[in-house]
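One chain follows as structure tokens, the form predicted alone.
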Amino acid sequence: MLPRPLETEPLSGAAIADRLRALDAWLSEHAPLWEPRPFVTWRPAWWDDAPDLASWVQTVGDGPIQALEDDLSSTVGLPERLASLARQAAALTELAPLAGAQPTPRGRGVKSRKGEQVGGFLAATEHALRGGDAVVVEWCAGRGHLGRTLSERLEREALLLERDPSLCAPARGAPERSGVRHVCVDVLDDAVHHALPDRGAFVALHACGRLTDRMLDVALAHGASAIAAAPCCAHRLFGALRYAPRSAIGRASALSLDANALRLSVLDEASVSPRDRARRQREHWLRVAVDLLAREATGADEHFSFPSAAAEQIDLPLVEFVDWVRRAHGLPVPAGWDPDQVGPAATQQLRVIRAGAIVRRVARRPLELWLALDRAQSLVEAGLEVSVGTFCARTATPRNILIVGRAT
């Protein structure tokens, strides 16, 4: 059944619970089209199931799926199955942004997408950070450019933590204004606990990963005032085996997500510039090169998985690059192997899995806001009163959810 839009305001209360169920359910019954990996899986399970779907990404041409990576949300060339999958989808993730359009902060060293995002971020958790004189805490800080900026704005003293001792200062040099204050520290470390004032406000803009379910762990502990992160690569799992669900919601669910599953919930390419997308694509027609040797080679079918390439080994041509990928990780290689045969079979090839990573696509904004929920729903079960919305445009960053709680 095609779930209807569902809201017009940013989620809040019982709609995050509900949210999250809806998700959950979907999420769960169509596991099988977007669990499998299309790079390492080349011919999943459902290709049986969904001959219809199989049958598309087998045959697709390089334009459709081109214009469908572009923008998912048009479901002109889709077969009707993906494109009933898309609509329920679409409709599953529909979210109203936190507040209206804002002004781009400008000063030294932000640049205009990180301006358009602190800007944005600040006109949705405004509501909840004023009154009071609570610190703002800024985890994850980098440069500091959101604390910086909402200590201006507040009227408020800011604690901007960062791991890295190269970040902890002004922006090219800048005089620090009055009440702000950089800390060099490992926020994964008991050592943070030091630092914190209580009742401190705490924000994170894009905090990797485990890193944003730290802060929240941290902010509860020390009777947050308000919270208000935007989740950002959620593969980041920094030593865990698997996402860990906060919520009972989530801890009831199904779903087991490891860092592979999870890293479909940051497949977004929208602000990825031409030139970086062109690089992605080579690299990827190397690598399904390398493949097809090694499975030739060994007569098993099983992905041969080696490290990321440097810009310079992506720029080798394909008789070199499979030479150094045999030197540097073993590659077993068929004798007398003939690039001008392999070179088109990974053109070919290259095309069948990009159309199934288009399948599995359709999964990755349920699956985003499965977790950005999972967190906020946390945070409801913690006695917060919680919104989720949007708080800039996906052309700023595809990672646009913000979850905002306030102590009642």
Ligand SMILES: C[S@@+](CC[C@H](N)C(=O)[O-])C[C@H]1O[C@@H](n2cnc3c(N)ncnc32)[C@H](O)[C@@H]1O
Second form
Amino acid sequence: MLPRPLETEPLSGAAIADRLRALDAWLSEHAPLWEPRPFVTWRPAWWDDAPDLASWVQTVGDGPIQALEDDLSSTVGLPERLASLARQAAALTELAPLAGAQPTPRGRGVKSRKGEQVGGFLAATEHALRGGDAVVVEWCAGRGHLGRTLSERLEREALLLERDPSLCAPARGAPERSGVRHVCVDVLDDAVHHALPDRGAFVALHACGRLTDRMLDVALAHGASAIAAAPCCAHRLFGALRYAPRSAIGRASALSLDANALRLSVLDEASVSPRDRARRQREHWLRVAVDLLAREATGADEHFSFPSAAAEQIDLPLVEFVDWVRRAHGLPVPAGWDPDQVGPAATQQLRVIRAGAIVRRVARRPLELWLALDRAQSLVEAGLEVSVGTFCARTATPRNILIVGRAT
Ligand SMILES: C[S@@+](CC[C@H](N)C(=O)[O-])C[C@H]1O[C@@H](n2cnc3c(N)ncnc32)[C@H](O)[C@@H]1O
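What would the structure be for the form predicted in complex with the ligand, given that what you showed me was the form predicted alone?
Below: every chain and molecule of the assembly, starting with the one above.
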């Protein structure tokens, strides 16, 4: 596949369906590479089909792995087959900003990042939301910064919907600006329909997983004048077993996305401190050691899964950690196992797992964009005029794709 030229315009009209089809074909073709999870499947079937890549995964050292983990967009040091796939993925996920000017990053603090997200969302949606007097409905509003800002800028009433009472302004006794109502409600509950105006302008900044789909359904049912959604946490399915494709192209796709597959689309989320990273690495090493023991004890090449461990357990020496997993979670342990053998074997296996994760992540952004475009295309099919692009820099949030639809 030839890389496409860089996008200079947000996707709209037929370009949404074209890109969705291209992503769908690419993701389906390379599914054997990204579907198996390296932590669970130690020897994926693709090792037989791509021996060069398999050999790299099994031999690459800590230094190059760390460098590639630190710079998610780097292809330096990747084997040619993987570098080529990464170039294809980059071309397929090229996306222009929705607004002409993106706010310049100022600081790195959480508050300033939220400010950049809200400012970018506002700039990217103002044209679609301008005109008329539609009530702005902010879905999963949290503290409601976005809805309040839109209300002020557009001089509109706003309804901010949020489940958590500690985030709702009235529950906190905070004064509210005139024309803004912050309502404590579970948007998955049917009762939400009673709270909604007809022909509202529905907006959602990072409504997790299926909550975004719920907004699209509810907004269409209420004849929304405009819809703007920046999805996040795709794997949060709230009881569903897999993502339910919304568009005709999505429904015809061979992809079947359960929570594990969907989690890949947000795997770049956490920028962790060196201390947290070291702790996470230790937990992974302990888990791999546990897995080695379970595989040896049972003779089955199967992952031993158990719930997350508390900090005090992660600090335990290997022998005590294994004993805790045996007592708490029924880990089968071979008689007379030697920690001096299992420890280094876990270190080596964890290196292979981390390298496998680098291979898998080539599909991360394609999957994220596929999900956004499936939602966008469903709005096109519902008769809306739709654009898809970025609304802020990735430094403000990695979940920076925005779908904007306007009733015609
Ligand atoms: C990732 S936060 C985003 C908050 C806000 N939009 C922002 O960008 O700061 C997701 C919000 O959805 C809320 N939420 C989760 N499930 C919900 C539900 N079923 N009904 C209403 N709100 C919900 C959470 O409490 C949380 O405030």
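Values in this document were obtained by computation on a predicted structure and should not be read as measured data. Note that the rigid core is defined as the largest set of C-alphas that superpose within 1.5 Å between two forms. Residue numbers count along the first chain shown, from 1.
Legend entry - Cα displacement of Arg327 between these two forms reaching 2 Å, rigid core superposed: Yes; Arg327 is a residue whose C-alpha shifts (by 2 Å or more) between these two forms when the cores are overlaid.
Legend entry - Is_shifted Pro317 between these two forms (CA, 2 Å cut-off, rigid core): Yes.
Legend entry - Large Cα shift (2 Å or above) at Val185 between these two forms, core-fitted: False for Val185: its C-alpha shift is below 2 Å.
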